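One chain is shown next in structure tokens, namely the form predicted on its own.
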Amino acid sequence: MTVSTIILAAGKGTRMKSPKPKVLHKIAGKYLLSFSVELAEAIESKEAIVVIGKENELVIREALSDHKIKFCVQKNQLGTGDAVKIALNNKKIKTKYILVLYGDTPFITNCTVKRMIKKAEKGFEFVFLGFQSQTKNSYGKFQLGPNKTLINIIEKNEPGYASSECLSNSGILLARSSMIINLIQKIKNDNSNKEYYLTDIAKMAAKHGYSSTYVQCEEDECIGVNSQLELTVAEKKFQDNFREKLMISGVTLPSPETCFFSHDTVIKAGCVIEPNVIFGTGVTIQSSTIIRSYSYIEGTQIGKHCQIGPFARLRPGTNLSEKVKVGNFVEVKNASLAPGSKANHLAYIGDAKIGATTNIGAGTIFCNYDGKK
């Protein structure tokens, strides 16, 4: 099945309170929207379009220049359906199916989607992801038909809006090219809002006689972020989750809910990881190493057999080999150690390349600043 994606990115975020854009902030070193980015990269979809507000359309193409995604501006923020009507009119898709995601909702996992690929592939003409919500919550709620057929979304205020146990609407579609395009120029904004809703896709597919379905995920995988508190708490599951798969993986953590971890860490078998170690992007570290407490590590190779810490700093460009020790109140900047090599307490060494068993001692500064450069 081929399949483009379309990425809804274009609101203004005024609940983060941010004069960053919100699809910009980052869970573990890593931005909103990258997640969805990568997701629709996973599925192997032919395209990926993502929908931008004019006043953000310069920031958000420089910090994902390195995907290769397509861009479209939405000038006025007219509503969901407005922004995926946009989407369609400028890009000529011509996949059999086109998926909806949005730049503010990171957990979407690529299991999920398949198991959404796999019912349009028994014929279903749109799929709707769902969940079911454990507290009261503003979404929309799923109407159903026989046989697990969508017949509706019920906006919050609307006639007919059910109770908690039904399905909540997560935004997640997956539907049909020809029949999204053709639908999607039929919305109307007769709302109190007076924006193009995507849920009226439910109730129009319907009448029109097309099919639709839909699968059910956690709740916890719909999480969106609109605020600072949605972007802890998504942290949060986040790193729980990392930690987890960490020590399943057989990686020590005395304490895990005081050590930070980026999406991108990588730690073996076998490795320490003391308690209040944080870690920035670009880390890899090999098994059998001791990480102890208080150190910060970013952008850094560590081999095996290391000891690093307390209160260590690796920086950017930092390669330690095996048995390397690093002790308390050592900064490495952009340098590499030999294997044996040690400096064992309060040093700063950068732009530098030490041999095999060298001794830095306390106190040693490697002067790699001319004053100009």
Ligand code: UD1
The other form holds:
Amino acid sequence: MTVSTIILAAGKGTRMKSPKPKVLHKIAGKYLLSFSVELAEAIESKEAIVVIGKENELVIREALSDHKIKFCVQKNQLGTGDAVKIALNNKKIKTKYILVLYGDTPFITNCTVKRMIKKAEKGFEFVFLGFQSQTKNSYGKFQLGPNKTLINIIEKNEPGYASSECLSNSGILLARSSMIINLIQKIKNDNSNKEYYLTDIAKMAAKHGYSSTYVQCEEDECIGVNSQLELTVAEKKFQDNFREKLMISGVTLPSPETCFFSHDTVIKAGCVIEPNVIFGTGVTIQSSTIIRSYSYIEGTQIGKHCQIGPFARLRPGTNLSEKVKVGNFVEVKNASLAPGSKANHLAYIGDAKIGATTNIGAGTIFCNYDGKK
Ligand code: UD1
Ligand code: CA
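Having gone through the form predicted on its own, I am curious about the other one (the form predicted together with this ligand); can you provide its structure?
Time for the whole complex; same chain goes first.
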């Protein structure tokens, strides 16, 4: 099946109360929006079109410059239905199906989208993604017909918005291209917010006799980030999952809840990460290394059988070979230490290449800056 993906990221993000675009806030060092872009890549969609607002156009283009994607600008944020309409009117989509992802919903998995695709292959023209929530929330709610058909999605503050026993809407939708292209033109904004709701597609599809159904997944996959509080909830979920995966793979974490990882942290089996260690992006650690408490590590490669910290600061460009020791209050930046070298106490090592089994004495400072260069 051929699929094109439209990712909505033009919303104002008012509820974040932040000068930064909502979708450029980060979880584990990765932009919220990058999660959806990578999902589009993982399902091998033919193209990914990101809808962005005029005011954030440049920063978002810059932030995603590593990805092969197309952009569409939504001048006025008139709602999710309007955003999809703009993408469909501006880009000629030739694939049989269109997947709509929201840029503020980072944890949807490849496997869930594949389940949606399977449903579509069985002949359903619209497949929505829903979840059962344990708590009261303000997500759109599914209204179901017989045989798992979906007849409507009711948004908060609209008539008939109902209780927690209804399935909540994740926002993710897979649709037959020809049908969504047709219906999207007809969405109206006759609701309390005067917004064009993409979710109105559900009742319109039912009215036109198109077949609509849903796939259900875990609530954790569907977390939408609208506020700082929800960003923290999402970060916590990510960290908890990541810690669990590390422990399952053979990393010792005596106090996992006090250590924080980036989306791309790689730590091999047999390593010990003591309490209160923080990983920025770009860190790889080979097996049987110990990182002692209160160390902060980013952009660093560490070999086997090393001992780092306590209180070590390893900055981008650090490359430590096997059996290297970096002790307390030692900062390393853009420097490599060959096997068996040590810098155990109170030192700064910057822009340097240290040979094997060297000992950097206590209090040594590398003067790599003369005030100009
Ligand atoms: C939306 C759904 C709701 C669902 C929830 C799941 C609608 C009307 N409601 O609500 O049913 O339960 O997501 O998280 O779709 N955006 C634009 N242009 C706009 C408005 C929004 O691109 O004009 C983008 C936003 O940047 C965001 C996404 O669309 O990434 C969703 O918009 P948001 O305002 O967060 O919708 P919700 O209120 O969360
Ligand atoms: Ca949202």
